[in-house]
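Next up is one chain by itself, shown in structure tokens, the form predicted on its own.
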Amino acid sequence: MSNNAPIGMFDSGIGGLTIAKALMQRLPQESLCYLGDTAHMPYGDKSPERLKEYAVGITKRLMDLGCKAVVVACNSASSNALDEVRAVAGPEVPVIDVVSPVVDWAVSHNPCGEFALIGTRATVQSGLYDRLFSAKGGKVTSLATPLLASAIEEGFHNGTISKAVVEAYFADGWAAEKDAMLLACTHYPLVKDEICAQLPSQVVVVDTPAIVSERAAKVLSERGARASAKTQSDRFEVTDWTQAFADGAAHILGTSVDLFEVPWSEIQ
């Protein structure tokens, strides 16, 4: 496969942008394809067999269009369905979750740490991120915020995220004595500000985007995949075009972008 190829990406709606945009500012010079799943959004109340379904759908399109590598960029896939992911894409196409470089970061700077996780039902129910920390060492106390995702899916593109979604969530103080606060949800770094005003100051909030976009570029270069240069434009697919969607898009990437639907009825 051609190191000009795309990095495919996917989650179910914008919170994976936070993700592209990462990438856009570590791995300029290469090209993604983006697909948002916004027919079956939020994936956060999704049964692990449906997001099985989906990603394994999505992942062979990707594929379909010759992407190099895969991320996902959903909490609630990698949580769930990375081990069918992996087996669409096969042994020469990497793929790279949100959840284990985080985990990896976490404990290689606090190795003694105590962290905070808020997440989707789908994430936090899955227990990957227990049995991670807990197979290095670390502790971790989750909370499952199954409204925050489909708020700022709704509101972010044009600032109405009510702060009282997030201040009901950490009103009892139960994370002000964590070390670090994961965002185990891509959509949330979209409200990071909002977050930490909740959060003692000496509580860190863990650039999840970062995280994983140094990852990607790590994976890439072990496989002597990187691009030398850009060839092709980035491609932004959705599975029910909105304007909310292109709305966020174009607020997240500070860019308008070109959306091009793809109905689900022909990713199955």
Given for the second form:
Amino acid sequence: MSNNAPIGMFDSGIGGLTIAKALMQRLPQESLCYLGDTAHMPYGDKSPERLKEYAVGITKRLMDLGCKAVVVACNSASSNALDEVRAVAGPEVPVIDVVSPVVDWAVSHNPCGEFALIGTRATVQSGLYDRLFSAKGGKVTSLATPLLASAIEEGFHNGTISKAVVEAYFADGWAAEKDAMLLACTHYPLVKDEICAQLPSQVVVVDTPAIVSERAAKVLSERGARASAKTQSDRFEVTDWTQAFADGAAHILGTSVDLFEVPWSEIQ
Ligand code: DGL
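Mind giving me the form predicted in complex with ligand DGL, seeing as the form predicted on its own was just shown?
Time for the whole complex; same chain goes first.
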């Protein structure tokens, strides 16, 4: 496969674009092929079986598009469907998830740390973060914050609604004594300011997009698969065209994007 083939990425909606933006900054010579599964958004309230089904279909689509790597830019899918993505991608195509790089980073930067995490129900209920942290001797306290991703997808960030929702989730001060906060949903960096406002300044909010893009750079370098120059423009697909996605993409990426609708019936 050519090194100039695109990196495939997916999420339920705009959240994975926070990772895409960091990848564009870290690896500007790479081309991206992003799929937002808006027809099935939110992923956070879906069963593991559904998430596996969606992840398999999308990975097949990314393979059909000739992607050289897959970034599972979604915690819910990374926590519930990573083996399935790897099985479809095959041994030649590296798969980068958004969970293990962050756990590795957190434990290596603060081995005795007490970590807090917010994520979707699907992510928290999978127990993957707990398992990875405890395997490395780390401790994490998790809270499912199911209202947040859908609100953010609808454009409610940096405003009174997102502020009120975040305040409600942190009202009892459960995270105030922790060393670091992990935003275990790729939508959440869009409400990072609101989250920081609820935490004492000693609680570090971990920068997931930067950590994941660094891991992607490392994996591609180890395989000798880095692109030498950007030879094609980035492609953005959704399974259901929504104005919210178009607006969210423009907000995150700082420019409007051509958005192609690929209905789920064509992906399965
Ligand atoms: N952004 C995704 C995640 O990281 C999915 C959020 C959702 O669709 O519920 O989990």
